[in-house]
Each structure stands twice: as structure tokens, then as C-alpha cells.
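First, one chain by itself: the form predicted alone, in C-alpha cells.
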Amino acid sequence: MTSSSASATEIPVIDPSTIVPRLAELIVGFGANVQPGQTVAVGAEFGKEKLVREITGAAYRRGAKFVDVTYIDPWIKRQRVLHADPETLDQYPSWYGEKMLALGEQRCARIALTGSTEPHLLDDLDSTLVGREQSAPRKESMQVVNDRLTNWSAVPCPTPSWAQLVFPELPVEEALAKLWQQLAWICRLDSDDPIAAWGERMAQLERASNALGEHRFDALHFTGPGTDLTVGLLPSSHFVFAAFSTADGIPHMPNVPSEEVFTSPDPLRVDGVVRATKPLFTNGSLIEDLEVEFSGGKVVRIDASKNADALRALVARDEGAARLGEVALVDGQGRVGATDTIYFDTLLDENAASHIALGAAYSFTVDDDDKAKVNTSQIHVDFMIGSDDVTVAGLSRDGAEVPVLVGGSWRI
């Protein structure tokens, strides 16, 4: 399992007392770009209260009308998996979805904190049941995202248990301090002006997405150890990067950090085998040594050394769950890969390596003529398939093959 960096970069020490408040300001003022008069919805697991409080203060200083904080207790998920009727695990109250739709209708801002507070909490449970459990309104969330109704962003928040998972060789306090330092550097808090630093990186990604668009590839071909996968693209599939704008014109950066360019593929034209280059932590389960086979666009085999049943359960959620909704390319110039660390958090790991996502597509990455063709699903599960050993080529409509990413470097 490798990142897109051959070796770890030496990370400068950042004053620990400044990291949380500066991160809060970055996520509020740049990531979600909270506007005066907006309601702001913040979601986080227990254990992240310090950053949540700083985010709340930053939002009110920006002129937020109200900050609505929802804390999630992972132990509640455990109790549901243990004791609820298995046939009801994929159901949730209607008002969960109604709240998400209301956030869109009222043009609210949304902020989410990622990173597990209890990464081993569900290890002893039936992974099929863990994969089946759903309490987040994913269908409604994707509707709000695709309709561009809210300015939103997600950012990782280190916790002791998560830090111990990432750095098991260190005492917990040292592990937590190291994770915070890496996150601060990844988010460019070492700069006097992090927003300007992100602007420079976004300019690089814009050039890459424009170059991909000029080629108008028919498909992408991934090859590497255990991987020989062809992902077809729709006629109007165009690559975008994380410089989003709402339907009302509010710019925002949905993930901090973000180092990818991505698009929605043709869900009917995915064939071959792909081996994940990093572990996948999703829906409470850690899936390791993942290998997935596609035929005619659909998943036909899922193998893993650990918790394969959890992903199989997710893929069985609906018809679209077994097809692709996203293909993303990540070069070796980003900071996440430069740390040479596996974070067991999709928001970070997907920005160190090219990846694909099972489930719902982002319909704004295709033109109106193709919107009905993109994949729809209740799930959206990214897993990482890129490394220095994985080559990405673009296939033109006349059959020519053009190198795109080789050794983590753009070739277009």
C-alpha cells in the first residue's frame, strides 16, 4: 500500500495553540464560505467539541444567523446493529431526509467533521449488518449537492483513537499531536495566507482538468499490480476540481483538503479488475486488501482480507450501488500523499491517490443531455486505487492511448 509520494516530506512544526482556531476560520471562511444571515448546520461525532465550538464562533463572527450542531454518537450505531431487526437497518425516519431538503430549500451552509472517534468499535460485529445499517439521508444529501443548493465543506478532526490507529507505534498523546501537525500542514496552515496557498493549488488542478477536457477521452485505463480496469466516460463527462459554486453563486470548497480532479463515468462501461491501494474505512468498518471486479459496468466480485461483507452489503443496497458514480485522478504534487501516511479516513486518503466511487454520481460533471445517464444510488463509497505503481492512460474515441498519470506525474 503506497501513497503517491515515494517518501515522506519533512513537515514544519506549527504552533499547536493556533491550529484549531485557524482551521475553524479556514473551514468557515473559505471551505464552506459562510455568508451573513445564513443558518449553518455542523455535524460531528462526540470527541470533536473543541473544533466544533471554534467553528461555531467563527460562523457567528462571519454573520451567521444560527448555528445548528448535531453530535453523532457511534455507540448508538453499535446498539442498533446489535439489537434492531436486521430488516430495518437500512431505514431511517422521514424527517432525517426532510431536514436535509430543508437545508437546501433555505440555502443553508453545511460543515462536517470527518475522522473516526471509535475506529474499532464495530470490529466484533457482523460486517454484513454493519454495512447494511444506514442512518444518514444519503439520497437527499446527493440531491442537495447535485442541485447545488448549499455551500458546504468537510474537514478532518483528529481524535485520540483515530491518531492511535494512524500511528500505533506512538503513545496516544504523541500520536494525536503528530496527526494534528500533519493535518495543519496538509491544510496549508503553515502559510501566512492559507487561502492564497490553496488558490495556487487550485490553479494547478484547474490546468489539469482543462487538459483532460481538451482530449475528450472516451475512457480511462488503469494498470498496475492487481489492476487492469477500463472506466468508460460519457460523451459530455468533464473533469472538475473542488472549486464549487452554489446555484446562487456562492463559491466554496467542499473538501478541505482537496487534491483531486474528478468526473462522472458511464455506469454501463466499466470492465476489469482493480485492487485498492489503501484500506477503506466506511460506515464503521475497516476493509483491507480490497479487490473488485467489474463486468458491463457492474460489480461482479468483491474480495478482501477483512470485512468484505460490509462492502458487499453496501453494494446490495440498490441497483446503482454496484456501479460507478465517480472517477477521480490525483497527482503526486499534493500534500496528503507527501506525508506517506495511511489515514484510514476517506477524505484524506482519497486526496493522496486516484480513486473511484461506487454509487451516486455528481450530475453537474456532465451536460444536460447526459444527466439521465449518470448513476443514481443511496450510497457513495470512494476507494483508493492509485499509487506510483499505477499508470493511468486516456483512450480516445479512435482507439489511441494517451498517457495521463505516470508515477504520480501528469503527462498530458
Contents of the next structure:
There are 2 protein chains.
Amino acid sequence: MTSSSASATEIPVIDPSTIVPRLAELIVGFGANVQPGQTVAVGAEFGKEKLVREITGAAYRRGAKFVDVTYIDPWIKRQRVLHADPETLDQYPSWYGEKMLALGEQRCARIALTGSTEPHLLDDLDSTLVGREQSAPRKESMQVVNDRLTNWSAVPCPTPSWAQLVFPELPVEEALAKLWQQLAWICRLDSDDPIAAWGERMAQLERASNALGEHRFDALHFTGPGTDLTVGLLPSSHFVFAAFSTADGIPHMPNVPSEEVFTSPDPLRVDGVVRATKPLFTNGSLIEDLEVEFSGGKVVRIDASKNADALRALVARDEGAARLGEVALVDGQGRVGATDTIYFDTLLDENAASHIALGAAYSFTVDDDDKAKVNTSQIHVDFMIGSDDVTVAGLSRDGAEVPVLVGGSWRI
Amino acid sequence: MTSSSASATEIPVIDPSTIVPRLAELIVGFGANVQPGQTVAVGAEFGKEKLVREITGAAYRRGAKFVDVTYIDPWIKRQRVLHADPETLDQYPSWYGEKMLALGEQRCARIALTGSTEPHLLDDLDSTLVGREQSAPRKESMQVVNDRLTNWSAVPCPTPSWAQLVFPELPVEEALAKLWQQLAWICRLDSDDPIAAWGERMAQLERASNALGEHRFDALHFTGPGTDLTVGLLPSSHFVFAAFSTADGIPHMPNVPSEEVFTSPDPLRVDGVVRATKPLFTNGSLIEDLEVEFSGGKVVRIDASKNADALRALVARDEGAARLGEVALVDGQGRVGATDTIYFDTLLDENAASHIALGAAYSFTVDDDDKAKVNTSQIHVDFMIGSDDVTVAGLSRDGAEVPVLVGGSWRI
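For comparison with the form predicted alone, kindly provide the form predicted together with another copy of the chain.
What follows is the entire complex, opening with the chain shown before.
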């Protein structure tokens, strides 16, 4: 599943003892940009205590009023899928959504750590049930994100099991050390000033986003092995990147790392076939060799060599789950792609390649006139469709096809 | 700190592999008595995952709709005391209390696991700050308990660090195994039918509670080494025991184990001096050789050989924190006392000996006429004042002194 080709970039060694505290400072001081007096919600799976505690200390040192840590135990989800009434699997307590809305109303900061602690834990279960199980308040989360009420950031945190999934050929300790080294480099912790390094990368993404904005394409056209997909755009679809700001003007970077420019497509105008260029790990299932066909914006076929049912169950969740909420372009200059590694973690993998997402859109990427047109859903599932072999072209409103991304390089 | 005298009861060996699943069944099926369709909130410190997961499975098998697990990481509290603004240490997010009230409104079940995972973690910190730190919604918890809205239960769960505190002379694995064995025996898991065994013990406590009710004492008088304390009772102070029922009639046993009969005293009529008969472990601090003096119901002096400041800070929290909310009598027939072990866990230690609690009262122990008279506070801190050397007498309304508990045996 993992390749380490000779062409992969040589990564400088970073002092391991500095990585966790420096990553905590980056996520608190820059990613989420925690402000004095703020309450900070931190969410992480088991096995990430070391980074969670460093983040907590860093947040209090910056003047946080309270750090509210939520640990997620994947074994609890396993018990639920095994033993709960299947009819109840998509229900969760009222206070999950209410807390999320309160985080927005009270203008809190939010930090999430990604990466699966137990990636194979649900492999032996009924993937339809796994896909149906839900305990995250996705609707309220999307609302708080779209209304830009919280300064937030998500960052990956390695664990031994996750490292073994990524580097199965290595002993677990070596795998874990290698994953930490790669993550530290991807997060620019090799720089004396990681914040300045991220500023330079953001300037590149800003240039691409401005160029896409000037073209005002009617659609994007992806072509490559097994892929011929046209994704219609809305009149006001803006390509944005990860230099965000809350409604109150607090700048933050919602994903660390982030190498993408993205927008909300027209959920009624997506047609053709697309082949995923990386395995998709979602909701506890690893979906391999995924192929999806769209007609009139809607998914009409899902095939995969493994766990297709898990995605089929997600797509059946609601009306919008079978339509697109995001299209994102990633160039070949980012560090995720340079490691030539599959991470089985969306936050990393989506920054290695262009991708689309089924489900809810980020409505802040369109103007008020188009906000009612973007897709809504309880799900948001990204999957990778880009590679050096996939060409992206823009379709102008006059019918011309303009090369946008070829072999990983911008052509606009 | 721990003694294992020759007189301690011989405990039968229980198959270790059966303890966690049988304890989970006892707490779900009898202690909390989870009903089909209920949401179940489970709270536990780190290190108790094995029992938490078994409880979750058992609850879903009984038809629970959702099991909402909250893990508490004591290192987060340490970060807060170390780095947060001291003025903010008693504040916590609005959604903590709101969730507790929702658990009541929605008639949920609640399960808590006691026992400290890291009992020495805060020893080097300022005990005044440790005492000021608060993150549990105590007011809302007391309200939900007093209104009897949830069927709930608390049970201890051993961890390696806790076991080492209890049995410092043993290697950690042996200490942990011994603590599990003692807990299993205390919880009557040696019986083929632990629920029936608890029924027999509850019948004994019911007899004592009825006898106390018939006497309608005006006060209790504790005398022993360093202790001469009179605790006034309210006209309707009922002595209750752990066979509880919710407002909707769901029976449950809020503490497993429970060996006490208790009531709410008159917070204005407590006078004299009392010496704690066991160390008090509260809010992360171990308070040793505690002596407390009362006048007119109020604490006027707190002394201790260690960490007196932690209790002084708690008692300064609010007006009611310096007055009594509970007085409880424990006979010598319970199994906690029989192990002759100090557990540094209130749920176990309070069932070895008679005790009093500073702070909030359980208002359901008095009639409506007296509900406005019982103590209110954000704190509820039990400490042990009973032993075979402490005699408890009842003071009748006509001034007579009637022996109640002498050498651990009922005299009424």
C-alpha cells in the first residue's frame, strides 16, 4: 500500500524531542491562533495524550480561559456497531450538537487531532453498519464552520498503530519515528520559523487562487487513467485556500498542513467517471480501488475492490450525500506529495493530490446569491482524484478548454 | 499508610478473567439498572478503558440507545493548575452544566468509575490552587440527584498507580491483582448471584434505617479519640440507604458498594471537634491527620499534618462549603471495613466507617418542610470520622442519650 520510490525527497532529520512541543506551539499559536480569554475545545483519539497535554499547556500559557479536552476511544464505536440496535446507529445525544453551537456562540477556539489510532479495529464488522454509525454533530459543525464563528485547526498526530499502517515494512518504533519525522517536515518544523515558512507557501496558493478567480471557469474537467469527469462550478464559486479568518477577524489556518485551493461546485452539474488515485479511509473503513460515476450531479455507481458498501451506506445517508460539496486542486509543490507516502489520513492525503468531496459544501466559498445552491448533507467525505497523470482543465463560459494543472504544475 | 493486620478477613480468590465482565454486568444491570432505549453517560479517568468498554457493551446489549463515554485525563488538570490564570480556575464551560441538566430532562442513566489514576500527580503543586480548580458541574449534578431524574451508579475501578498507593509494599502487578480481588469480594462477585447478595445486605441497612427513623433523634453525638462532636438533625431528617428509585420508579443502587445509612443534618447545629479516622483524598490532594472544629454549624478551624490548605480552599468556595450536608453511619458488618485497608477512594473508604460531608446536602432525605433548611454548596466532601473506637449516640428530644453504634455494632 505504501511506496517509497527513489524519487522521494530526502527529508532532514529533526530533533525528536522538539517535535511535540513545537507542533503544539504551531497549532495553538498559528493554526488555531488561540486568543487570551478563549475557551478551547480539543478533540483527539486515544493514544495522542502527549500532544494533547502539550497543546493544553500551550493554550493556557497564551491565556485560554478553559481547555475542554474530549478523548475518543475507537473501541466504544466498535461496541456500538456490535451490540446496539442498528436502527439507532445514526442517533446521538442532543448535547453533542448543542455544545458545537455553544462553541460558535461563545466564539471559542477548536483544535482537532487527526490520524486513526486503531485503523483495523472495525475491519471485521458489517461495513454497512459501520457506515451508518454516527456520533459527530456534522450538521452543527458545518454551520459553525460556514458562519466562521470559531478559530480552528486540525493537525495529524501519529500513533503506533497508524504508523504501522503507513510503514508496514518497519518495526513499530521505527515506523512511529519515521511518521513523526515526515509530519514534522510537512509541517515545516525544520524551519527556524515555521510560521514564516507557512506564510511563503500561503503566498503561492494565493497566486493560484487569484488566477483561478480571474478565469471564472464554468467547470473543471479532469482526465486521466479511468477518469473523465466534468465538475460544474457556480457563477460565484471562489477558489479559497487555508488562510482563513473568523467573522470577528481572527486569522487562523484550519488545516495544518494545507496545500490546496478549493471551492464549492454546482451539485447539479457533475458528470462522468472518476477513479480514486489513493485508498479512502473513512468512518473506520478502508475503501480501495474506488470508482464513482456521476450523472446530473448525482452518484449513480460506486465500485471498489474493498468496502464499497461502507461508502454506499454513507452516500445513502441523505439527499445531498450523493452529490459533491467540494472540489480542490493541489499542485506538485507541497511537501505531502513530496514524501511519496500514502498516509490513510484525509488531512494529509488530500494535500498530496487534487480531490472532490461528497456531501456538505463550505458555503463561505460562494456569494450570497449562490449560497442556497451549494450542496447540504450530514456527511463530508473527501477522496483523492489527482496525480501527475491526471490533467485538470478549465472550461470557459465560451466553451474553450484551458489547461490548469498538468503533471502537477500550474498552467495558469 | 496501609495496614494488613492479622485480624483482616480471609478473602476467597475469584477468577481474575471473570471480574471485569461480571462487574460490568452488575453495574449496568443492577447498580444503574439501565433500561432499554436509555442514553447512558459513562465517566471515567484514563486507565479504566477495559471496564468502560465492557460497560458500554453490556449497556448496548440491554438496549441502550447511546452510550456517551467521557474520559478524564488528570494531566489536563495539572496543566490547568500550572499554566492557567488563577482567577479562572473555578470557571468551566456552560455546556458542562447543560449536559448534566439534559441527562436529567431526558431521563438518562449515568455510570461513574471512581479511583484515582494518578494519585500523586498534583502533590508538587500549590494546594490552594488545586483546591480552587473546578471542572465538574456540581450544582447541576446535585440538582439532578436530588430531583431523582437519572438512574445512576458509581463503582471503583482499579488502576496500577492507585493499586501502588494502596499496597506500596507489593510489586505493581501484584498490587493491582490484589486490589481487583478485594474489590470483587467487596462487590459480592464471589457470590453466584451478586444481585441477591446485595439484596440481603440492603435488608440489614433497611432495618437500621427503620430503627433510626422510629427514634426521631434530635442530634447524633460522636465520641472517641480526639472527637467530641454533636451533629443536629432536622425534624424530618430520614436515614436512607442505597436502595434508590428515580422519580419515574426505576430502582437503582447509586454506590456499589454501599454499606451506609445517611441523612441531611441541620447545617446550623453542629458543634465540637472531630478527628478524621482515615486520610482524605479529595480534588487531587491527600489530606492527613485532619482535625476540624465546628461552632454553630460552621467550620472554625481546619488542621492537618499535610495539605490542610487544599481543604481550607474548598471550604472557602462558598457559604455552604463550611457547613455539613451529610451525616452517615456505617456498621462493622460491611466488607470494606473487613479488608482493613485504606483505599484513598471515598466511595470505598466511606463505606468502611461513619462519616460526615462538608457542602451540599441530598435534599431528598428530608420532607418538603425542611428542604429549604438543608445545606447548599458547590462542594460535597466526605471524610471519615468513625471507627471501632468511636461511639455514636442519639440525643432524644427529651435530652436522653441513647447508644446507637458501639464498637461497630448497632445498639438500636
